[in-house]
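Shown here is one chain on its own, the form predicted on its own, set out as structure tokens.
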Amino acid sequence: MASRYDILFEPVPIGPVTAPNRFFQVPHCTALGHMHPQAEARNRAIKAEGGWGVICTQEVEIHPSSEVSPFAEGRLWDERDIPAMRLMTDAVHEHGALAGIELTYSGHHAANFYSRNPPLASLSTPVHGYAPVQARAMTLADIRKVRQWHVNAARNARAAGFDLIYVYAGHDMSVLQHFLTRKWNRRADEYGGSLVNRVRLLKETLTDVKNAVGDTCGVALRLAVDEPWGTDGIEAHLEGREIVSLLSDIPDLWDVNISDWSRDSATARFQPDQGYQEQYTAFVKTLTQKPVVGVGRFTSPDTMVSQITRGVLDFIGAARPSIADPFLPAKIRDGEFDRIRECIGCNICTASDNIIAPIRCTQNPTMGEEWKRGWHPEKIDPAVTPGDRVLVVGAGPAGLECALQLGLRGYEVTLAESTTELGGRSLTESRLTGLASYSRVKDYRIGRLQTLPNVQIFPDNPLDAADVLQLESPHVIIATGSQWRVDAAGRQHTFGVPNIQSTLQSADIAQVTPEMVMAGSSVEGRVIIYDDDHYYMGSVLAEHLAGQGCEVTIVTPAARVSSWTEHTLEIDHIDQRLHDLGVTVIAQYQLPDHSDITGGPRALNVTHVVTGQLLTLGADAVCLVTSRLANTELFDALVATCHPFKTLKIIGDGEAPSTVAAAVYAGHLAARSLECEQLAEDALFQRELIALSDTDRHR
């Protein structure tokens, strides 16, 4: 039957190759890359199975003079890397998709910690980050070498079976983009000065690659059309437009985005709308006859159709939505819209790459586990004992995921929740400013659970140990979550601050918990948030309370507020938002180590973490964001009994407070491993091991 979504499934030519549909997984990192080629291949293959028409690698190094160790990106230095790359292309082709590779020469974005070669860049400058390494300016001979290295890599990519070869000039991570901007290009030769000169290296490299492989492979240009550095950067409707005009029909495909990575992959907290890049990239199709792909955290099929029919894009590009739901295209094709796991825009996936850990996802706990654990996002083994009863206590992220997967396996599941609403922290945190998308974690799982006849849900049903024993379920999973501590115990104060509650009370300072703010409790006046958690919660609470009219000061022992969000690409956005709201930030200060933390009525003392200098702040209320206390009372009480259960396990934040992604993963693991000894928590998963050749052994 014809559908308004049919346009999304039309084949689209890309030079000499044809994509089977308009769903395009743009290049994105997995932290698998050259270190875990089998896991990388399986990860991409799952997306091809799920209906994505084009599947691309992450950035792929083309030469040891530009390598990004210790990060685990792709590597195609020479023909010896072809077999590992072939694993991916074969796996992707098995499902009828095209395989794309993003060739990258990083310039001063690479410190070359492995090769120890001096980095080559557009100018002599320190490398990105804080490494004590400086790149040297490329000579004309170096430029010729970089062009040839692109050609060599393109030919090796073709030999590895890739259909689409990327030339990369985006995210402030590529020397080809560095040459484009005045910030990184002050050269006086034919590659510097005018825009025509600054575009020269990109144009030459693009043409070189086309001449080398363009008869059999499509050649794509990934370009950041907007980089907000004023006259030193690229403005989409000025130099961005001119660059596209100068290169117009050379590439077979335009992949357009904005720079840097923190703008291109902005979290939902700072860019809540789908298609937010349209204002920067929509002009590109007016200047070229070649197909255009762009991104915007697309999850709605109607938004996708709108992008195509309005002539904004030819392909629906996605990184994060393809991570959250590798089967998003298939679900749209089959009309299973209620089964789409929508990306929440939290960037736990980007954090994985930044901390050099295999990719993970809040919504999709199988992400990164496809080869390692053999997990599939849409398939799960049937129950070992079909119809066996399982009681899951707690309907937060861990409990909901566990109950859902157990129900899909065929167990008879009872899900009990002590409060009137399901969702746990995915519900309560979604009430805070900027975190509305977190509700998708509960919405997806509750919606799926309600379709399963073998799952019964009982909200507003607190259970004690006697209640659990009386239910006589053979399997009991406890997912009772956690709560923020009120004693300041955390990284700086392992055992808390003695008598802090009574001390605050005596100084007429109200103690407000994050849970109270989430519940809508009235908070007024001067509020101090003490953040020793360093993820998003402290800054979110500051933003939320400032928006309600409070005079907010955030104190942190770290050098910057929400310092861990550097990995989720949010830290600069957080600084800007707090500044705009008038929030006072006091970094590198902590609560005193003794009970005398007040400097008189409605005054709080804090001390510098290095010098011990005392600072007294006026305060009507204090909110401690330090660490969380796992709710283990029910589990402990059951362990203390002579219980008859086959399974008794505590999971998620109730076991060890962590991220929402970790809670969902824990629920999924518990469901998959129920009655499966080979999946027990102490069992080894698959590892990729290095095999030594006879020659290697004797070197």
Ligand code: ADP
The other form holds:
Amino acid sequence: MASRYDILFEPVPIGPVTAPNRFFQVPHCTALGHMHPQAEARNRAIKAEGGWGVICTQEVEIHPSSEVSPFAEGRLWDERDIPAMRLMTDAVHEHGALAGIELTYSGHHAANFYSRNPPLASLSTPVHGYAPVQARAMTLADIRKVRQWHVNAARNARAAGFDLIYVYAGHDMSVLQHFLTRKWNRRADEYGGSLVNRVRLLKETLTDVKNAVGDTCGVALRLAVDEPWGTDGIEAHLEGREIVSLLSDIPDLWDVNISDWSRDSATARFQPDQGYQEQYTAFVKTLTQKPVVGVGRFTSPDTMVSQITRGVLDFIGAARPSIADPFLPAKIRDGEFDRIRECIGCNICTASDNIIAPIRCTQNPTMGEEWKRGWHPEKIDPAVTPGDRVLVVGAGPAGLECALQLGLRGYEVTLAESTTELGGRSLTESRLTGLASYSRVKDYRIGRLQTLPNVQIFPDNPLDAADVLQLESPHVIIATGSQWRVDAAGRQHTFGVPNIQSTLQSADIAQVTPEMVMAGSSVEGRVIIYDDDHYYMGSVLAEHLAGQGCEVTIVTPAARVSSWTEHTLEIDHIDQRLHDLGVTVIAQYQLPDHSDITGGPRALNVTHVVTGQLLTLGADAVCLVTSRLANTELFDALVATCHPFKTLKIIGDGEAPSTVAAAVYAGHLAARSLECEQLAEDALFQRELIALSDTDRHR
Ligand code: ADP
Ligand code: SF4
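Next up, the form predicted together with the named molecule in place of the form predicted on its own?
Once more the chain from above appears, this time first in line as the rest of the complex follows.
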């Protein structure tokens, strides 16, 4: 039957190859890459199975003179890397999708820690980050070599079975983009100066690659059309436009986005809307006859159709939406819209890459586990004892995911939640400024649970041990979550600050908890947030309370506020927003180690983490964001009884407070391993082992 979404399923030619539909997984990192090639292949294959018409690699190194170790990106230095890459192309082709590869020469974005070659860049400059490594400026001979290395890699990529070969000039991570900008290119030769000169290397490389493989492979150009450094950068309406005009019909496909990576993969906290790149990229289609792909955290089929019919894009590009739901296209095709697991825009996925841990996702607990544990995002083994009863206590991310997967397995599930509304922290945190999308974690799961006749849900039902015993369920899973500590225990004060609550009270300083703010308690005046947690909560509370008119100061022992959000690409945006809101930031200060934390009425003392220098801050209220206390009372009480359960376990934040992603994963693992306890044993997942051989000893 014809549907308004049919347009998304039209085949689209890309040079000599044809994509089966408009769903396009653009290159994105997995931190699997050359370190975990089988896991990488399976990860990409699942997306092809889920209906994505084009599946790309992450960035792929093409030569040892530009390698980003210790990061686990792709590697195609020479023909010896072909077999590992072929694992992916074969797996993707099995499902009828095209396989694309993003050839990358990183310039001063690579420190070459493994090869130890001096990096080659557009100029002599320190490499990105803080490593004491400097790149040297490429000579004309180097430029010829870099072009040739692209050609060699393109031929090897074709031999590995790739259909689409990318030339990469994006994210401020590629030498081909560095040559484009005045910030990184002040060369006096024919590759510097005028825009025509600065585009020369990109144009030559693109043409070389087309000449080498363009008869059988599509050649794509990934270009950042906007890099906001004024005249030093690329502004979409100025040089961005001119670059596209200069190269107009050379690539077979334009993959356009904005730079840097933190703008391209903006979190929902800073870019709440789908399609947020349209204002920068929409012009591209007016300047080329070739198809255009772009991204914007697209999860709504109607928004996708609108992008196509309004002539903004030809392909719906996705990295994160394909991570959160590898079966997004299939679900749209089959009209299963309420089964779409929408990305929440949290960037736990990018954080994985940045900490060099295999990819994971808040919404999709199977992400990165496809090969390692053999998990499929849409399939789960049936119950070992169908109809056996399972009681899940707590309907936060862990409990909801566990109940859903157990229900899908065919168990008779009872889900009890003490509050009137389901969702746990995915509900409460979503009430804070910038975190509205976190409610998708609960919304997706509640929506699906409501369709399962074998799952009974009881909100407003706080259970104690006697209640649980009375229910006589053979399997009991406790997912009771956690709460923020009120004693300041955390990294700096392992056992808290003695008597902090009474001391604050005697100094007439109110103590508010994050939970109180989430519940809408009124907070007024000068509020000090003490953040020894270092992820998002401290800065979100600062933003939220400043937005409500409080005079907010955030004190952190770290060098920067929310320092871990460096990995979720948010840290600079957080600094900017706190600055814009007038929040005072005091970094490298902590609460004093002793109980003398007040300097008189409504005055809080903090000390420098190294020098001990004392600062006294005026305070009407203090909010501690240090660590969380797991709610284990119910579990402990049950363990203390001679309980009759076949299964009794505690999962998620109740076991060990962590990210929402970790709680969802814990719920999923508990459900998969019920009555198959050996599956929960960590040692039993598959590992990629290095094959020892002497064939690679000499070149
Ligand atoms: P997680 O992230 O591990 O899922 P959350 O804190 O988000 O943890 O969710 C835990 C949920 O468990 C909360 O909604 C809380 O109200 C609920 N809960 C805690 N204790 C009980 C209990 N004894 N009976 C029923 N529900 C409980
Ligand atoms: Fe989206 Fe977060 Fe999953 Fe990344 S980790 S795909 S941002 S839900």
